[in-house]
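Form predicted alone, single chain, as structure tokens, below.
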Amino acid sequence: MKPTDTIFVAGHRGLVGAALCRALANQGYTKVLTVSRAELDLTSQAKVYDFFQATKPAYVFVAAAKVGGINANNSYPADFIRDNLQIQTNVIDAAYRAGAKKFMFLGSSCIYPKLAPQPIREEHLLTGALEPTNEWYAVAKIAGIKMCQAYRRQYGFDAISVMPTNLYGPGDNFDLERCHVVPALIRKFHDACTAGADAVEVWGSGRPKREFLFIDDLAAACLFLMHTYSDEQIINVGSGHEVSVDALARLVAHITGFTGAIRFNTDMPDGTPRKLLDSSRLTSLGFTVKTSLTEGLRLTYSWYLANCRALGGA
């Protein structure tokens, strides 16, 4: 991959999609595509194989996805499967019809059974039942998948696929109705504390353990496998450290500035007990992450308070 190719990065107005962006303005890439969804729906084919023909990008990222947390898994399901399904199948096929060199497909760690040995390897993909609170999700990009290996086995297309381990960072979703932890607690802690609360609920009991990555080290991952990695095994792309909710919630307490009591509401789902990646494949590659939890957390924060007004918060 050069600065003078022509690169499509489908998505780029999302958290993956943005950091990729930066990671390759900040490499000297000049020719980076971008389309809003006004200008191309992706879940029309016609639509997508008419711009791939008419650009016809050599290298391709997708992090183009429907997302969210537990509670918008548990309200759409039909829009998370159909939608997922639809861009994937579209980007995946025409950009190999359109002569892309080399293409990334963005999975995602719910990939995985529920109860798969810790940390996840590659290989414990489809050795068990899926979380049910994000299943759809799962099951549309465990196709995708699957469908980048079949066209690297059948048409020689060398496509290859990441699972990113939970992220959080600048520019996420903080709807509360939407978004996934890390924004959600950033979120309700900034708004207790605008309001003067004594205290934040916390969805389930706190117990379940989490990896979480920094958007940027996962935008610096995928450009160093898109020049490094061509395999139709999938890759694991984690920091390597675990941290229980509980804990994740006092420290994002402290970094807010929060000082009330926090309140677990285990009549709700915990979802995954457990669920840290093996990412030994990627570090072996010469690949290691630079940006700490409580780092991340807080260019996290310092972006959302001076985004909040704009995004609906307080």
Ligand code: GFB
Given for the second form:
Amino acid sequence: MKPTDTIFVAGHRGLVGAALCRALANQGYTKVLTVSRAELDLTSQAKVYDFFQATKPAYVFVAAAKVGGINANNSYPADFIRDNLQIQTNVIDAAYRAGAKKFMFLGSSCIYPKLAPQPIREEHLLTGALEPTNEWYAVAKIAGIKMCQAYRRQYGFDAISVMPTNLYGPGDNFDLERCHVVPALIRKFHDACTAGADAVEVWGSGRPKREFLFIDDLAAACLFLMHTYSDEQIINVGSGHEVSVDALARLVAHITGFTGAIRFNTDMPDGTPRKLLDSSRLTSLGFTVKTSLTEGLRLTYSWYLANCRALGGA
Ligand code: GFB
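Since the one above is the form predicted alone, can you give the form predicted in complex with this ligand too?
After this comes the whole thing, all chains and molecules, with the earlier chain placed first.
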């Protein structure tokens, strides 16, 4: 991938896509192609095909997806399976037909079995039942992985699939009904400080463990892999550190300055008990994650403070 190549980032307004665009700009790539949802509906096969034929990008990152936290996944299963299957099918096929040199599909650690051995290796894909709260999204992502593998085998298309762990960072979705745990806790604890509330509700038991990766570290890993990785096997991208939801809540409380009580609502689902990725294939290629959880949370909270009014927060 050279600075003068045309690179298409699908989903540039999302957490992942925006970070990819920042990283590409920082590294001097000048022909980064993006398109708004109003200009191109990625669920429309004909429009996606026409767009790729007209623009012929050499490199493609697919960060466009219907994403959300545990409650959104659990509440809108049809939207998650339909939108993701449509978007990825259209983009993978159109990129191949338009002659793209290399293609990156982004999956998720929820593609692995709910009770996979920890840390989870790439080989654990399709070795057990999925976590029910997000199996619709996971099945769509597994179909995307398989489609990349099939296009590589049958057509020689250089499509790779990257599996990030739970992501967070500036630009995340902070809508409490739909977002992931990190933005939810930042917003809840910040709002509690602003309102002078004496307690904050955290969903589930607090016992599940999650591995979090700062979004700019993921973007750096994606650019690194676009340069160095070309294989049918999926590749994990994680930080290597896991934390319980309870410990995460205490850390976010500390960062936001909240000193009241934390109440766990066990009527809300816990989801997967643990999902720590084994990222040794990535690290053996020479990539290292830079941002600690505390540092990443501070950066994300600063961003939220600068943007919370625009996001409808207190
Ligand atoms: O981040 P999260 O929604 O996603 O939830 P998953 C992680 C854990 O945090 C769960 C707990 O155990 C939640 O019950 N949690 C506590 C909260 N308080 C809150 C809160 O206020 N909001 C949220 N959202 N969670 C998603 C999948 O699973 O992870 C997706 O549904 C995707 O498919 C994504 O894979 C990365 O890690 O459980």
